[in-house]
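Let's start with one chain on its own, the form predicted alone, as structure tokens.
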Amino acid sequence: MVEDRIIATYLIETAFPLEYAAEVMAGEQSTGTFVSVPGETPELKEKHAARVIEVKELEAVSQPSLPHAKIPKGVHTPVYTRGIVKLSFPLQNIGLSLPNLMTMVAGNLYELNEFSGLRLLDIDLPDSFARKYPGPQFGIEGTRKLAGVYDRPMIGTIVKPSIGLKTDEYGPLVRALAEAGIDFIKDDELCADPPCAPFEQRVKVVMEEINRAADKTGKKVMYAFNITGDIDELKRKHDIVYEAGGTCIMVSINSVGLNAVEYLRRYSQLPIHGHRNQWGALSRYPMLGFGFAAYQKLCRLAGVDHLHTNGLNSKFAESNDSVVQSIKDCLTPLFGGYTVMPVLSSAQWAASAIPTYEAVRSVDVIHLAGGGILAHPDGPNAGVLSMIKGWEAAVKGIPLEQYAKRHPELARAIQKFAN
């Protein structure tokens, strides 16, 4: 990686020649505009212009993916060509700035009418960004140390119902889960500081139960409290959790913005559980928005320690191939480190471990199961144990039904959830 350049990779669709469209992108996001202007000297362009370094043609389609796309003059039956474009941006245009990085590699590109499709797939950054942004503080290793869980996935769940529980209703639920031996519990993203369960009161009730269980068992459950809110609330809520003995905080990344996450990272003494809700708006349409490879790098720069990826065969509109690649992206070192723990969730149960491990060959994940634990016919204790046994079967390469013959909690999970 050239130290003074930023490389961004895009998928585009256009009725214009790909090379021309790529030059339009480079000009719009650096020195150019729709006409030459005074001061746009060759010397300035040499120093500050973005460069097109690769154009690779893919397939062509007869209909545009997005509306209001411009077509070349004189063309009555346009063909829309897709391609991969790589642009190289001078670092000196923005300096080491995460918000201005976003402006440069995304910015107005999505609005250019030469394009009927445009998606940021990936981004490669100079190592100097790692000197400015320290990235995840705890990552996989630090999270495992705090939770005391090694050599297997961290098994977790989400408080359900998502919203509406009163403060005193959290105690029995957390008590049952802690006594069941669960590793991790998180607030739902919908529950931050509602009148029915005010944040400070909720932290007090939850931590009383977690600490009481830890005194009995020696194991302290990691609970990710949702501190999402205005910027001036982030530190106050972080401090409430930390002073209560909590070991994790959660923030909705897209709600507060990457710079607010980075602001939180600067003083946080706890792992930051990054929830990506609203991700579908950025990614669901394949010819628009962001690819996860780019997104997760930006989140790591901001400093999240855990990042949601969805799980296999989930309720969300994402292919298994995409989920697998997202998990692998999180597990791929950035800047020689910057580890981030993938968080798998949505319609998960014990059997989900089998295809997950076969695809990623790693146990460095937080595997969340809501109904897969709480709705187990023999209660949450059996639900937690069924998840652990599902992963044991996966790692050992033993078919789930065969392993279930010696583990009744797994057999009961199969009876409940397999159909």
Contents of the next structure:
Protein chains: 2
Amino acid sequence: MVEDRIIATYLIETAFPLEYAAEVMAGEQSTGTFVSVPGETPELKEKHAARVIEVKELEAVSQPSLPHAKIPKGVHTPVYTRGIVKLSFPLQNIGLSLPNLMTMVAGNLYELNEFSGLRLLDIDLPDSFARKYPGPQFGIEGTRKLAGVYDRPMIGTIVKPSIGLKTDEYGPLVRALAEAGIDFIKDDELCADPPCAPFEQRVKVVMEEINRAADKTGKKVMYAFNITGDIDELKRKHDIVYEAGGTCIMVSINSVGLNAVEYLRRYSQLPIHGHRNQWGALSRYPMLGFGFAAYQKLCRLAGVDHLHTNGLNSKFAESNDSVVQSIKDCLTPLFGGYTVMPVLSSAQWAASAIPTYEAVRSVDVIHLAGGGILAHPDGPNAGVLSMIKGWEAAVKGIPLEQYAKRHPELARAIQKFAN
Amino acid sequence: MVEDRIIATYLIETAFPLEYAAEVMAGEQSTGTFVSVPGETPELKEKHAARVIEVKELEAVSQPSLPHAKIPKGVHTPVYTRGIVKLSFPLQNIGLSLPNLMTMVAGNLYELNEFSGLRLLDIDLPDSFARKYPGPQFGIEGTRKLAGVYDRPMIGTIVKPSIGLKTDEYGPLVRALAEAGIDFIKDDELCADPPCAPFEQRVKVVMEEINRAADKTGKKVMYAFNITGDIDELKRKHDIVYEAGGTCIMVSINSVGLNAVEYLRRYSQLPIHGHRNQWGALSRYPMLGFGFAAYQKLCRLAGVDHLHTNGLNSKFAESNDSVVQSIKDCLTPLFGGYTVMPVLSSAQWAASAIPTYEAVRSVDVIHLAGGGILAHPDGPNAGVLSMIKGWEAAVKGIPLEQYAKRHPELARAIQKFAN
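Condition change, the form predicted alone to the form predicted in complex with a further copy of the same chain:
Following is the full complex, with the preceding chain placed first.
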């Protein structure tokens, strides 16, 4: 990585020659303009222009993936070529600035009518970004230390129903989960500070139960309290959690914005659990928006310690290949460290461990299950244990059914949840 | 508007019956879960469930607009029906919270695999939101007062080249524009605080010229300084502009996030010029993301005073109908006021006024032109005047060519720019 350049990788689709389209991108996002301007001197271009460093042709299609794309003059039956483009930007155009990085590598590109498809796949940043943005404060190691869980995934669940539980209903629920030996509980993203369970009261009730269980067992369940709110609320709610002995705060990254996450990171004394709701709006159409490789780096710069990735065979509209790649992206060190813990969820149960481990070869995940724990025929205790045993089988390479012979909680889970 | 409900309107596409799909949305974003949970009591549902209040069937298509959409069991040749769905959410699920509003009305919806298309078109909010979020502080009236421009659009331009000018090159440029009688100048979104023209120095040089011109002519050009940066920078740079006598600050809304804009709004003593770069990522695919009607309300809640909309016949990939609707959306009062000034740009010149005024019947816009002003054959002075005369012709309903007979700067603009 050249120390003073930023490399951005795009998937594009265009009716124009790929090389030309790539130059349009580079111009638009640096020194170029629609009309020629006298000030765009050779010296200025040399210092500030973005450079096209790679253009790789992919397949061609006959229908444009996005509307309102222009076709070259004189062309009557356009062909839309897809390709991978890498641009190199001078760091000095933005300095070490996360928001200005976004404007430079994404910005107005999506609206250029030379393109019938444009997606930012990845960004490569000089190490100096890590000096400006300290990134995940706890990461994988710090999270494990706070939760006291090593050498296996952290097993967790989400409080349900998503919204509407009253404050006094949290006590029994959290007690039951803590007694079941769960490692991690999180608020739903839909529950932040509703009048039926005001934030401060909820923290009090939840932490009473967690601290009581910790006194008994020595294990303090990590609870990710959803502090999503306006800027001032973030600090205030962080303090409420911290003072009550809580060990994790959660924010909806796209609802508060990366600036707010980064601001919280500098203040926080707790790991930040990053919920990526609205990610689908940014990513689900393959020829637009952001790839997760780019997105997770932006989130790490902002300082999240945990980041949602979906789980394998989930009920969300994402392929397993994409989920696996997202988990691997999170587990790939950035700036030589800067670790973030992937959070797997949706339709997960004990058997989900096997394909997950086969694909990612790591136990550094937070694995969330709802029904897979709570609906276990022998109760949540057996539910949690079945998840742990599922991962043991996965790591040891023992087929689930075989491992289940010696682990009844696994056998009962298979009986209940396997189709 | 019922005082305690929030209404969200969506465009959807699904292989399932529309009514069923709408119920899935309502469930997912309120009390429902993938697995049934004992706590989801009738009382809780009555208080907290989102309700489907309208389902309107549109056309059907044979190919799904988004990948990984599920089809109903037993169906072999699915038909994907499009429809408009209105959901009503209880305000009490989130309270008066902009970020939690986004999680509720958008959230995980985009990832649900029952949908092959999902776009949030609009949001109707109870007036209580305006009590929590004061919204645009200056709006149209306050901006006009600061700029001293009434009864016609504010005519402006963007400093070009986008990036790379040195501090000492700003002086002559701004002087020429101020002498040309321009109302408004803005930094490019790509230029925030580069080493070649550090923010503080740039403000100094620019405001010296603007203040000098104001002393001479009594007219202070409004310059939107791009303060996009981390949270602490926003305040610091606001102060630099304010103390130098500047009258506008600009932020890249999607780069800093709505929380940061809202935070800035509470602090700011200046109008906030909202640049929407990356908007294309959220909107360009018609079956995903956000409609501008929804987006501009979120931006107004956060408190922007100006908001970019593109201009008619621009070089961006947006239809004129969409641009016109966006301008009208901005000009529609919210909570009985809460005004925001639309900013029109890209390939604009004197003649752009006619179709714009015909479509929107308002002069409450900031109209930005680059070449249309700077490349005028008789210089920027004539360029600015040609824009003003174009709007006069539009408002008076006089054909441009006819009006040009008495206004040479208009005639020369037509000669140069008309194709």
